[in-house]
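This document opens with one chain alone, in structure tokens, the form predicted alone.
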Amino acid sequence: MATWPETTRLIGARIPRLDGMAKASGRAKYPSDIRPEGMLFGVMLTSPHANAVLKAVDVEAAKKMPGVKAVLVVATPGEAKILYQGQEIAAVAAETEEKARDAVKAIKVEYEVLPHVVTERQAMAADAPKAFPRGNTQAGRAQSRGKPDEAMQKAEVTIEGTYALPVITHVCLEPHGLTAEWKGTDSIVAYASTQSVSGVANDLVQNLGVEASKVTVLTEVMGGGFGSKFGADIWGVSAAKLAKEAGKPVRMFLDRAQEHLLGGNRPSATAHVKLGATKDGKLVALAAETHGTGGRGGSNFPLPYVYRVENSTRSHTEVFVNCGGARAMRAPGHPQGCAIMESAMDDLAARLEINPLELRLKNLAENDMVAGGINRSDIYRDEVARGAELIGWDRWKPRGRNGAGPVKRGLGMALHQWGGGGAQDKQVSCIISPDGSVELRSATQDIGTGARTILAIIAAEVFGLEVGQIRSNIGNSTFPPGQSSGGSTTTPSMAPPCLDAAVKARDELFKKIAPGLDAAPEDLSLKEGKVLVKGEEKLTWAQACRKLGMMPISVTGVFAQGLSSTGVGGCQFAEVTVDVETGVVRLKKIVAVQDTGLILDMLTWRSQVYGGVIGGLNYAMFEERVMDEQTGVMLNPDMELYKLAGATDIPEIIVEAYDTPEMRSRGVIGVGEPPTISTAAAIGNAVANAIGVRVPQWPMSPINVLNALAKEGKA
């Protein structure tokens, strides 16, 4: 069985990604850049109404428009119920994008407009219209542990607070979509911006009625997904059908407004939380009433979070609104649960006049065991100590004691955790050719995390080659089954079969060339591009491969136990300044300390953490879907009014890997999700520390800060 090498040359080093220069120089071709010969442009017609019955669709005028090659109605009049602004109605393919957009405008649609609810306030109002057959709300399963009522009554100190986070939408730089090209009458190739080439292929098979062997989905690189790009979706299937009808390739990518409306979102979360504790800060009870909206789907999130609470009760209500549906977004549910729990913990610390860092350490479980016999509480203590040192926590002062002027400085912190883990049915093939080239193949994809580079590092480590000598060929659905990229599962799913494939290929090479060297295969080793026999150089890698003659070595690696694991944690600290006269929050510094088992490439690992923190600070400071209750439309579906951080909004970010021998022995664990979880919570706590008042509503915008100050009579 393959095992990770005890000493490494490449694994764990800082290695630039293989496609970095191509991406930085603009040479990399993203799916939306692909232009097959004769390609047509597809445009979706979507509903302007939030709630309606589709009565009729007339596409005859559109079909007669100049340059229009195909028109498709995707919602059936008389049957389709329109449930949100942006729902797909029809699609057009034309010679230019402008002609396609003109044709979409020529489609006549008759709606019966119905009353809508587009915010939680609107949906939960006593006189709200019933926008959904089963009602606008649905009670979730109540959770209870221990004796929460009795424990709360006996608590020496209690605090109560309401905390709320808004819906935020996916904002991938490359929009959702694909270009479909038929090869003959029964084979199709799709160039898709996706986190799952196999998922898109399966969708096309099911919706087009073609054989699986006739579908190829290609994703060489892609411009961000964050959990929202796992399938072909209606627009992708429409592109394929339009291409079939027109007899030409069709490119169908959403525009920016459609991205906000159709591309998925992170559900909102609101919680009224009551904590009970002893005078010395030991949690004894938690009671929470929570709700949120994921459109027409779920919005639940973990609570309690991280900390051990022996007695707790929680009820959750799903709120349904006439808006686009939720999709997974980097660490689904955890940023919301973390922000709510960590805010309540900080408020409890303020009430008790205890340093919030000490309160957190006091309430970790004595034993929080995760895979590999690791006590995560011990890891948290080490990580918190390191994070406190890096942020300068010794400068922390109690709330409201941060200067007499209008600009206040504050420090905050938060802890997070994630499961992760890998699938056990994925494969990687490895081909060593007589010309010395090495190729890895698998139907996984690189969504910007460095997956291509990591697989090459593993093979190069085994073969004693440089990373650039390995061709990491992924992003093709016809290759051996690979992992869809979500939930921080790609690396722990793909690294084990990659190592297995490389080791098998190396051993096969040794078997073939050992007789010619008058040696046994076990006497051979590889180092720095050379073949060694009992430690003595005998051949170069190229010379050894030429001895294969005309027959390359081709093997397939599979998952092996012990090479990957689950269960990680981390902590983040934030330093901010807040102008109490304007409500403007400035981020000064963020520290992220993270554990993730064996780190394969320290450079791409750090890149992942930086990206996670930046995503988290956007959630904390800027992002918010704004709906108009009167018209039912989104007011900020663009890149102007939907705010994101600019370069000058990014503070100093210190990334610290909790990289110890104990961690490395756990094997590979993904890092995509964890570092984005606790950023918003840490920033919210830093703002409260600065101004002496909890800002209960995210983002930490000037209006929310000033409202919180005014409520406490401090504006």
Contents of the next structure:
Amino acid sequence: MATWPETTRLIGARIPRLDGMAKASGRAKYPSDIRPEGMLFGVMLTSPHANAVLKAVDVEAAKKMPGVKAVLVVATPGEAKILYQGQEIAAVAAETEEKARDAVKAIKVEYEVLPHVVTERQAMAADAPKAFPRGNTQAGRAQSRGKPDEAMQKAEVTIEGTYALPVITHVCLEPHGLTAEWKGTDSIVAYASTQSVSGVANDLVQNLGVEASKVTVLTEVMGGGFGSKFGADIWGVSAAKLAKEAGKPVRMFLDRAQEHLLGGNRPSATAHVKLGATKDGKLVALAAETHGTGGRGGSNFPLPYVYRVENSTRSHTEVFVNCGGARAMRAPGHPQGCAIMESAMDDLAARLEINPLELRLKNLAENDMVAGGINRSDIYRDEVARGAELIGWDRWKPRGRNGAGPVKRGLGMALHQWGGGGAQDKQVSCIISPDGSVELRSATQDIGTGARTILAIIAAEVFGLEVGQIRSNIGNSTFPPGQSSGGSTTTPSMAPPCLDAAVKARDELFKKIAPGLDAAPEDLSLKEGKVLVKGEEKLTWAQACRKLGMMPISVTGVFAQGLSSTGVGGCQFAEVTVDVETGVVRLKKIVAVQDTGLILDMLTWRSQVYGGVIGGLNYAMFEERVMDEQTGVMLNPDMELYKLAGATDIPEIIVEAYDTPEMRSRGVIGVGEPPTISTAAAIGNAVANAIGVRVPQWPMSPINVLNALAKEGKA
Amino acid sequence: MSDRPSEAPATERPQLGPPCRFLRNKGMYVYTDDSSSDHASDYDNTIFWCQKTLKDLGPDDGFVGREDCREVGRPCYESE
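I have the form predicted alone already, so could you send the form predicted in complex with its partner chain?
The next block holds the full complex; its first chain is the one shown before.
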């Protein structure tokens, strides 16, 4: 079993991102910033209808528009069915974006418009039009454990509630897209905003008929993906085809409306949950009927969640709607499952008049074993204790006792869990050149988590150099196979081969220079830019590398067991105020306690947790795709009416790393997804605590708060 | 639990083969060394797409999914 160094100089310290200044100053060139010589602008024509048959597409007028260099029909007239607003019809490349947009408007499309269903309510209505051949709904696989009916009947206390979370979209700041540039007739370079350079390359190979060796996908930096940017997509392939036809590079990025409509979304979730418990708060049964929509599939979520329920029954129904399709979104399914389970747990605690923190601890599994022989329940107990201290849980009061005035203060909490393990088949190459420079290469990319910096830290640790002396060259699909950025797997997949590469390169260097130092390779070590022989400084790093002559060292590192692991947990606490006259919720403070094994860079680790919490509070407070049932269109496909937090909406956020020797010994585990899971649940519970009424519908917007109060006669 | 949606009528199960070679999901990109992502968990929330169409509808405009894309009778199905 491989191990990380016992004593470290850089690993675990707070190291700023290597590309932080470039990003902050605007020097960093994102894929959407790339402008190859002669580049044309691509624009997609998409359907304005939610359900239709495409009868005809006439592009002749568009082709004759000034500045138009290529036009491509994407959907086949007479055959293609249009199943959502935003579905791709055609694409245009022109000298300017304006000319391309004018040309798109000149394309004549004939549709046979059909009845649509764009909300779950509409799709599930008894008189709903059958928008899909198989029907608008489909039952998922039933789940059952123990004897739920019997246990529920014997339960001393039961609660029932219906909880619902809306569809939200990914809202990547950099839209989906790429710029395609052909090199000759059979080689292509794509500058793609992607979380998988290899995935985009694979799609281009498949859809263009180009040899894999002649496709290069480059992603130096990118502006957010959250699970929605694994492939080239129709627009990316369209850009490549237009570029081929025009003989010039084509830039094709979605506009903001298209980004909302077809760039992906997180499925909705609605659950009617019944919990049964003993009088002292021990869960004995759960029964749930749930449904959700991800467009045309994939809306399920974990339930029960976190807590041990010996007897449970669950049915889930997929609801199909004429809207853009769902894509994986940061911790798929977990934020929904967490919000629903934790709401029900809180409501049970209120019914039992038990402190909800105590109820949660009481219902952790005795043994929740994860990799490395870790009992996650033990970790949860420590984390909850720490979080309670940081939020000031001793100030918690039962529901409805949070002030006599219109502004109520409340506290809430929630627990979450995630995997975060790594793939074992990725590689990192390390090149030490005679000039002393060190380069790492791998076909992974930095989705924003700090992957570039993490790899450099590992190499710098091994070489006794500063992080800035390492060139961490990633975001190139032609490099050794690297990890796609998803599932919180990038760091646990890439750190082990990086360490292996650096160690191999160091050992190779020692072998080459040791004879000249009258020493054995094992006598050599590296420290603070120096080569030491039996602890005595002999050469600088630069002098040592010059002894390589004309030949650099080039090695490839592979995965090794023992350096990464999987299975994490965490908890979050929220403090809010709610004005019961206006329904306005203000976030005052959020505490996030998280474990993730060995933390390689405390600064980027904390940054990920902050980002996760902010994503989670957006889900809790603002985000919601609003569809118009009459017209079938999205009413808020922009950044004005699709609400996101502004700077003044962000409360004090306390990030607490559960960083212990036991955790460090587990090796690296990803942290991209876990900290976004429980934020919405904790905020929802804080609101319920403040106003004494469950707000069953996210987001915690004024209308939803006031509706909940009105339903209880408190508005 | 009054708003439970109506379920689609049961239909005869079509013949299933191995997954179509164009079927894609995130797990294939992330857990490239692990075939466990081919199997459904208790709560299957996997989101699939077709590599030919690059969306959640196949070349035949049918749904893309774990079972859907194992139907050997679909005109777009390719096992190898």
